[in-house]
Every structure is written in C-alpha cells, then in structure tokens.
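Next up: just one chain, as structure tokens, the form predicted on its own.
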Amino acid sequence: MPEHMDLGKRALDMKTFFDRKADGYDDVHLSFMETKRTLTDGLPDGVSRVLDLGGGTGLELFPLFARFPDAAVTVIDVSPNMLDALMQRPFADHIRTVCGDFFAVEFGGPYDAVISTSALHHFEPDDKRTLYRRIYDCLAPGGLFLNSDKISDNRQAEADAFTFYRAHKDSGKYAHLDTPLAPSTEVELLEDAGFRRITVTLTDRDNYRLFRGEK
C-alpha cells in the first residue's frame, strides 16, 4: 500500500512555499481572475457570512465584495505572509483571518457559503473527504460550497500525480507539487460528505472546474 500523505508536513511545505511567493502572488494570479469570479457568480442573493479557504491575498474577494459589500468573510490560510497582504486590501475591515491548516483550525460558522479557489488540490481523497465533511458541518442549512480548482483529466492521471508526488516530495528538485483529483472523484467525495445538487462547470481554464454543492 502506498505511503499515506503526512498532512502536517505538507502544510509546513505549503506555508514555506507560499510565504516565499507572497510578494509576487498577485502578478501570477491576476490571470486567474475570470476563474476566481465564478465563485461570486455562483452565489445567490443575500449572502452575508462567507468562509474562504486558502484565501491568500484575497483576489477572489474583489468581485465578492463588489456584489456583497456588507459581507463578513473569514479567511483561513496557512501562510502568514499571504494573510498580511490580504489585510492591506480595501475591504480588510470586513475580514477575519485565521492562520493555520484546514485540518487543524476551527472553521466557526454557520456560514451561508464556503468558497475556495486554487487551494485544495493538495490532498489525498480520504483526507479531502474529511475536509469536505468539515465544510459541510460549518454551513447553515441550504448553504453552498463552491470550489474552483485544478483537476486531473481522469483517475489515471490523478493516480500518476500522487505517484510522482511520493517519488519526488523529498528530493529537493521541486519547490511545489500539485496532486489534483479527477472531477468524478471530487463529485464522489462531495456526495460522501452529504452535499446535494452538485454541479460541475467549465471555467476559462481547461484544467480547472467549478464544483458547487448544497447542504
């Protein structure tokens, strides 16, 4: 049986990587704004309490606050440097930050919506199932989870990504390795967590999908 992923080590690796990348993060991710905007587009009117997982510098929150200017948003991110950059945004007085990894910190709630983009493609299916159940539990009845994230083309490509990760994670050759899941795996995990009315939508990027589920 393959070695199971060490979540604590992976969180530390991501903290180190994103702390170093914080200053230039916007330069890279401004090209993802259409993908990030799909999160806000998928929300119903009246949203006021939002949890953003892996919010980083908060680029996806510009369209959200343009539509919901009075929203209260909790942002959880493993990188303190990214959160420092977030708190320089004009909507910072509507933000509460929590620095830590998604498996260790309290989510709070209940929330009308949980959103995430480009942040959750780092975990094995069993761990992601646990995470999705945590997300489900922190939502209010009828609340929504929207995740715009990188995918693998199919389950074989998904397995290959994990094989490559395990072979190279300690080699020092790569600063960062992704392990995205196939869309069918994502849907299965969302269903296992209790979500219903799950949809999978294309984005402006071929290797991204928007997953939306309702509690």
Ligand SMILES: C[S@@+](CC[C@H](N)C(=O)[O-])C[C@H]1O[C@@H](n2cnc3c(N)ncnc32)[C@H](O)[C@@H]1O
Contents of the next structure:
Amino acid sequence: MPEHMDLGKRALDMKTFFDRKADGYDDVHLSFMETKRTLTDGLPDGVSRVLDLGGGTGLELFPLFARFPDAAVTVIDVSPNMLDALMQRPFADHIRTVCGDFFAVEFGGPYDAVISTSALHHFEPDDKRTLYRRIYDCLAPGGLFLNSDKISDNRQAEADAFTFYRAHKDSGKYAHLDTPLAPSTEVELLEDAGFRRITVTLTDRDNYRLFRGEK
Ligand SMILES: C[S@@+](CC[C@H](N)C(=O)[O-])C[C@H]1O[C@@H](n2cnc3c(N)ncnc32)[C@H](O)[C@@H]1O
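With the form predicted on its own already on screen, would you show the form predicted in complex with the ligand?
First the chain shown before, then all remaining chains and molecules of the complex.
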C-alpha cells in the first residue's frame, strides 16, 4: 500500500508558505509567464465559466482576461494572502474566490474549463486521481482541463521525489518540497478520471508540461 501524505497537514504547510511569500511572489513568478500563458492559448473561443485551482495572485489570469474579458473565474486557493493580492487585480470584479483546500471545498460548476498552473505538484497519485475525478465532475460536457505544471522526468525520478519528501518533511530544513509526477503517471490519472483526447505539450521550461484533457 502506498504511504499517503497527510493532506490536511500539507495544505496547512502550503497556506503558511504562500501566506509568507505573497508579497514578493510576482517578482519570482513573472519569469514563468510562458508556462501560465499556455493555459489561455490552449482554450477554444467562447470560454466564459472558468475554475482556476491554486490561482494565487492571478498571474495566469492576465492573458486569460486579455482574450476573454467577460469571463467569470472562480479561484480556489488555500492562502488568504495570495487571494488578497489577487483581488487587487484590475479584473477582480470578474473573480469569485474560495479560500480552502482543493480536497475540502466545493468546486461548484459546471465550468467550460478548469485551469491550473504551478499548483498541483504536491500530491500522491491516488490522491491526485481523486482530485482529477472532482475536476471532471465539475466540467460541463465537452469542457476542458488544462494543467501547466512541474513534472518529474520519469517514474524513477517521481519515486525519488517522494522518498526525499518523506525523509525531510519534518526536518524543518526545507520551507517547501515538491513531489511532481512523471508525465506518464499524469496521463494515466487523467484517463482514469474519464478525460479523453489527452495531450501533453512541451513548454518553454524543461521541467514543465501542459496537460490537456476533454470531458
Ligand atoms: C506556486 S503558486 C501558483 C499560483 C498561480 N497559479 C501562478 O502560477 O502564479 C501555488 C498556489 O497553490 C495554492 N495551493 C497549494 N496547495 C493548495 C491546496 N491544497 N489547496 C488550495 N490551494 C493550494 C497556494 O496557496 C498557491 O497560491
């Protein structure tokens, strides 16, 4: 049996980490704009109802609102400080925020698209399967899930990341530890959740991919 992480604890760790980072967050993440823009580039015309998982300060929403100025976007994020920064954005009137853990809050819906970037690389495959099923369920028929996120190069690197995480999670040595999955694991989980026409696309960063699936 896989050793499962304490999801509640990990969400709390994320809240603490990103609450502290919120002020300087954009300075670091503006250099990741291509990995964020790729979400909007992957959407078809006519999208209006969008769920953004881990939307943080909303950097990926600048390209989204440039293309879909009338979109209504729900952002779920566990960090109140990140959401406070988000609500300073010029598009705040089009945003509904839900502050809480992906595994605990209602997603609402139906949505034309669920998007996420840099936010889902902290979960065991079994937990992520649950998450992907919830995403599938909140999409309208034909809706899209687009996730631009960190990857491990392969299954061995994925296993190594979890081993490292388990060995060091309580050491206090690292403020933040990532456990990204291999692309082949991501595809399996998306298939298990019911997604079809799944594609995996390179981004401008070697350790990021854009995963896209249709309901
Ligand atoms: C690296 S930031 C990405 C923010 C934004 N998507 C971007 O690309 O700039 C990750 C975000 O996911 C949120 N997050 C992490 N784990 C979460 C969880 N379990 N439930 C809800 N939000 C979570 C964090 O609070 C943070 O705002």
